[in-house]
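Here's a solo chain for you in structure tokens, the form predicted on its own.
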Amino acid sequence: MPSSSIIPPGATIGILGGGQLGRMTALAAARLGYRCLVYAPDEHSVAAEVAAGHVRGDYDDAAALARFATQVDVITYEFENVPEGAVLECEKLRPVRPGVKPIHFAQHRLREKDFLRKLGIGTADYQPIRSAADVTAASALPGILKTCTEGYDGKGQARVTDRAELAAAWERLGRRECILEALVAFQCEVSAIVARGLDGETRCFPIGINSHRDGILRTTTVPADLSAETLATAERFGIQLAQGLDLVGLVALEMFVTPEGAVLANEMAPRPHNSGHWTIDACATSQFEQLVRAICGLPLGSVDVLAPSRMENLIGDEANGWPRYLAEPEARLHLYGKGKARPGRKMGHVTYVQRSAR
């Protein structure tokens, strides 16, 4: 790799997006000697509080992006649904890693599942939902009717047993383009978090056992107690998917495992994920810091599991336990600064570190 691609520390990293995942490569960008700038809407913002400084603006704002950008060295997303305009308008001036490609793909469901198809990873059965004809056609029933875009955390989704209330859930989705993909019977799901670097190397951190509650991630457990042969096919899918995304930065890849031992890709996020949140406190190299070594061109650090490590989301009033937390010698609590907690808010999370028998 030339040395001219090296961006070195004491340089800028910039940020698109404000929230807890940007706060925390910022924290991580920091241990490594590097500032960062925040690009964010709102006025306040948790990943401002700790970065050297934020430009306020609208993500279709020309003139506030390229101020933002002119001030940094390179620029990555700290959520995935940045639109991809705002995306092309840093890269006229600075490299964005990873860049337009992997939100591409990511905002919309459909479309990340002909990817991940063509591939060669395996979903679910899926199929479009755009008209009243589809709706009449469908046969990946029962399953789960989505929004192509916008959806997350359970958001913008509903099961459907058969075509009339698949019908009614379309209606109530207000006629949205959307993708019915069929139930999966599963016995877990699993992550896979792949760092890129700029020379093509690939690292995949630790298979992470995940568990959800009312669409929302609530535990991450490390080491996955799966077979060697599944463990093997999840890193596989998110090494292939990174390298399918020429991403240079993360990518998160959120997997079924049947009970037959099939891997089945459910979605994918370009960017540090929640389930990895578990690295920060139980592995070599959080994924924060491998985000930033991926973009700036630095070697990739090592992802070997310092101990077995249980990662739990604070969602809304859970975060009022926190003096709990402290209290629990195997806790590593991490708020995010949020002024008011609400219902389905992740307001933080805290992993669980097994210490070692003395």
The other form holds:
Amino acid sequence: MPSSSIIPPGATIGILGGGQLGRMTALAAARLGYRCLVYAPDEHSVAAEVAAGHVRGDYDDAAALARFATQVDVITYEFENVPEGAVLECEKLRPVRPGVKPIHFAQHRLREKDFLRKLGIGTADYQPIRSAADVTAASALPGILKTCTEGYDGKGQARVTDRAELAAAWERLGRRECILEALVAFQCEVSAIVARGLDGETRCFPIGINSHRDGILRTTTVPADLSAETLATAERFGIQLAQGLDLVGLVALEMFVTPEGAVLANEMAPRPHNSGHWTIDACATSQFEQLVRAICGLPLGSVDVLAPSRMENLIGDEANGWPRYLAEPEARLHLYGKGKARPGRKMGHVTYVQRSAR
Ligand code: AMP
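Okay, that one was the form predicted on its own. Can I see the form predicted together with adenosine monophosphate too?
What follows is the entire complex, opening with the chain shown before.
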């Protein structure tokens, strides 16, 4: 049920998904006077804990989705693996922003790369791996073999140097449909987070430089110490993507920058992104507020950087270091209220905001 009308403060936003991105969206929405209702299957949702309510249901439970949708004015999602069917069910009753198109591409790495290329956005060489014949003919080597679906934070991936390793890795991944991407010897990784409003206006947050370990984002630093040309290309790719998706909401595009200055897109996420958490403490508008503004048809906010900053993820038991972060004057601590600190689990983040000279 698409609608072009403004959804004013006081209305209720539905969020599909109950994790930390939903939590930070609900907190930003509350600041602007909105209520949030979270739809998530689990009993414990860190988003629902800070929202007005929680509808529990599976993503294929049409009745529960309808009960959720009829209680809200607009719906968004906080993770891109929400099944397309759930979004389509919700769309029968309320506008879902961004809609089904972004997740259609974001949920499948081959579709995603083909779409990026079609939009004129650079990527590394890649090829589908669907059969033993594809393995024998593979040329994007050395490379990274990734399952087309259900991989995140480096899961469902294997680095391979030759066809023998590729064959073994494909076996280990259960001979599933995969994409083989040429290994990029990058100088750094960056991301562009772009908001697109109901009126088609786009705004890109300043590009951040990201570092990863074991496939998981560790830090984002802003401003990015890169040439004006590289930054402009990264920003342009992000905006081309938001426009190509006809998206109302947010999209993040992760990219590699090569030593020669080429910018190659890696993957997209049509939602707030971990590499945009610095915006809460060091940007005029946070990415979460920007999402709320976009999906409610409000004017987009300023993306001015307030101070140089570095965001560090707190993964697993790193979050136990909270007393230390609280004692540091430059540190802004965010904990997600998750129970158990399992290895690899994102428990919180801390943003170091450079203090201005007094
Ligand atoms: P992904 O799950 O695709 O985001 O990959 C996780 C991380 O693995 C990326 O942020 C990179 O650090 C690394 N990576 C993924 N694809 C490539 C590639 N084609 N070349 C080099 N590094 C990659």
